[in-house]
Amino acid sequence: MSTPQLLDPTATRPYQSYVYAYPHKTTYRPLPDRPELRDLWAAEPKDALSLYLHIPFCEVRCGFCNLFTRIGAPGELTTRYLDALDRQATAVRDALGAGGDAGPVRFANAAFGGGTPTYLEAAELERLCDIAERRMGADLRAIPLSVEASPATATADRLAVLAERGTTRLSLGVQSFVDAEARAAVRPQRRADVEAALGRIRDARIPVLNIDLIYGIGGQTEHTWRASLDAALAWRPEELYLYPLYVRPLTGLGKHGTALTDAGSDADWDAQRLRLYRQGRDHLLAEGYVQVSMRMFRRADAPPQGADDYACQTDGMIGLGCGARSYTSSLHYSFDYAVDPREIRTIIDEYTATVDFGRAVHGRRVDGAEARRRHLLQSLLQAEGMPPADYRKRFDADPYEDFPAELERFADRGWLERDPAAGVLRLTAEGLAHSDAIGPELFSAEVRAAMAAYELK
């Protein structure tokens, strides 16, 4: 057992934690009242929901990975998992009802993540799409659908299924085009295989290709980082995500104490990652990409991908499967979370044996104060920033009244600026570079305490 790293609310180290959701999953606890989903969603707006289906299987577990996934699926495990996913989808759709007083049920976007959804065979991917469409009522051909894949599983037959069923975005985890760096990150792959997978994806004519790359790997230099960037750019991907490497508890690299960098101290490693980030950012901007967040870069002429009527700050999410989270306005809920392979196997086995999916069993209540933090955090970490008018409209308060110390501190560091002409509060270029420090600084004391008390399995 291991506790997560404590976050210093006033630290200026640039790499504290990647914040993609708030409150953090390690704050979730068993819900003693086990509320019925029907009651949770009764009064919630349901006309612009996000749908997420989680497939917790991979052919190999990368050394840096702390996602909820296991290596392989022996026997009929994928079948049993899809059977459980089908049961859960049936129960959740029944709980959502026809919308009632809160309006009709409609999904604005959908995503298959993991793990590696394309670990499933082509026929199983057909079934996965059927669950989303026939059980949940999501029209996959009419809304944005994003699917994650790995080079080894991006086969022609799987890609054909995804393209035919309406996939608009395919995200390929490459991490590095340099074979030695891939091995250093415990991601055994050959560049030739990566290039072949990219060719198959382009042949499938899925509108948006995203390529994930990682900087800060042991042995990586400005020269090899540029080589990976240029190798990715040769495919003209509509999106590129640049991720800093983290070493987290219970991951392969974390458990073995593997040295990931030649930089020396933590401060030296921070400096190296910042240097590589800036190099990557500047190179992509010069190549015609637009920065959407610290990690995300989108080609200026790429087709639109997001749903115009969905806002992550306010609209709900339905997550199906182990590792998936669901959000209402007052409760975030999921199944249990783990990183250790044995614990993950146990949770998956319990999930596949579950019959009653009509209640929320694990989660965290979100009160008004936490909703304000979540809105500010999720807005500020986007390059376009946050219109204070939107915040005032939702909460009848000014963000500077609610978060004076934090916003003043960010501004004093040169991380935050007001743009009166555009009517937004946004991070500066340097602020975006420090997103992984800004996000954790906005966590409440209660969330910090819950994270510190959590025992990571």
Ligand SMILES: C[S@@+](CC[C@H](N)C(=O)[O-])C[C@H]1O[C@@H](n2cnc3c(N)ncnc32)[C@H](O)[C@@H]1O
The other form holds:
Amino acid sequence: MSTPQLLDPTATRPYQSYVYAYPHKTTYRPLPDRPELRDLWAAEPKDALSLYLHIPFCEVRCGFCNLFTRIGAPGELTTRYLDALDRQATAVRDALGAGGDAGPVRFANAAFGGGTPTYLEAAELERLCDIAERRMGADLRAIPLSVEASPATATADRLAVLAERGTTRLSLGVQSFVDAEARAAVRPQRRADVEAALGRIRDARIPVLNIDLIYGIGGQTEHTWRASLDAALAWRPEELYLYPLYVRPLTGLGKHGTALTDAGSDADWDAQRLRLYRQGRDHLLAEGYVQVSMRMFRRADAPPQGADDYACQTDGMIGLGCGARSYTSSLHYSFDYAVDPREIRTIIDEYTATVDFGRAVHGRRVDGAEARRRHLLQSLLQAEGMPPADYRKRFDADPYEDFPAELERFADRGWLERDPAAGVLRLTAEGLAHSDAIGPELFSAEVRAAMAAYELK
Ligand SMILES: C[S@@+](CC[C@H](N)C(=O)[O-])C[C@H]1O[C@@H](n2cnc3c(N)ncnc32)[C@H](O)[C@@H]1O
Ligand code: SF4
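Now show the form predicted in complex with this ligand, given that the preceding structure was the form predicted alone.
Let us now look at the entire complex, which starts with that chain.
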């Protein structure tokens, strides 16, 4: 079933795109049949679902960010948005529980993401937790609950609500502890405010603190990168995410060209990011962290969390909110997607005016062949790799027969190895460093075409 892929001449460039979900949202299209959620979920296992609530609001639009988010929403809009979330949660929960063979509905983990969920005020966060618990039936205090925050919005009263309602992981976007780098990334923030936010998070006693840092920012050197890493390590975070800076079209940095990164040619910039990646990885490994994926590092003695760097290979994700995705085994769906501020406003306004949340309106069917790609891609990008036995068990097929050309190519480049003792297929250290090139090489021709068509829109 494998389709040999034409090698993209840029495929071995290390930083093509961050593949955190496959197929990418830009491949979703309006679903002409608008299937009913109760039919979509009727035969799906529902005893270990993931719940994701998306808050598409931020105080500022950072220069690098192309996430689905709107700046400076007034209180009237956040109220309207929570009202719509409430209606959506009620409709989705009804759909999950419908049907004679529905089986038990249980959530195994939950996350509030964005945007910036802590853009919501304390009382609004209470309401958000109520929606997850009372409408969806998620037992937030009994399952892992992860929440994203920015330094300015991580206020003591909001953190207190989140801690009290069962948050087990707070992920703070820091990006850089160097003020000049924050400015270069168009991320208006001062180190003193970041340090104060970290203090408030530790005071709130949320078990896992994650810090996001970015390498490859204009003006960043090995010296300043080390300074940011050490400033983060001083807080002994249970987790650290190191992101290469991506400059994408339609973002603030993208509109001004990569010159803002001041590294010279694309090849120079790639080489610089690879250098900084290796430096960061080596430093964290020496400090007692374990590498979970190209981006994610976990302190060896940290309590484990539920869902991490990846939308797990299995399905069963319920996303609520207008930027959230939901996955059944055969359909991935969400609302429309945009980066342009005016389009985002329109999509949010349409969401808040929606009355009937009982149907999937925008998405992509995932057939058996795509499910295999997704499994391979998402497991290979984890440092622990993929046991071929899991693949065989799930698909009754062999990954080497399904993807002979791709797996051989990765092995030839020294990126992939088979651990003879454990029988696991896993990326080498160089393979992990090139995770962002590996992901797109595993995309199907159809997914590539749909992504390209979206870019041309
Ligand atoms: C939803 S944000 C985190 C929470 C919060 N909105 C904030 O910015 O503090 C997700 C993270 O993705 C990373 N990120 C987003 N866009 C990126 C880009 N273009 N290049 C590198 N990292 C990026 C940043 O590290 C950011 O903290
Ligand atoms: S990086 Fe975070 S705060 Fe900045 S625009 Fe993106 S989601 Fe909002």
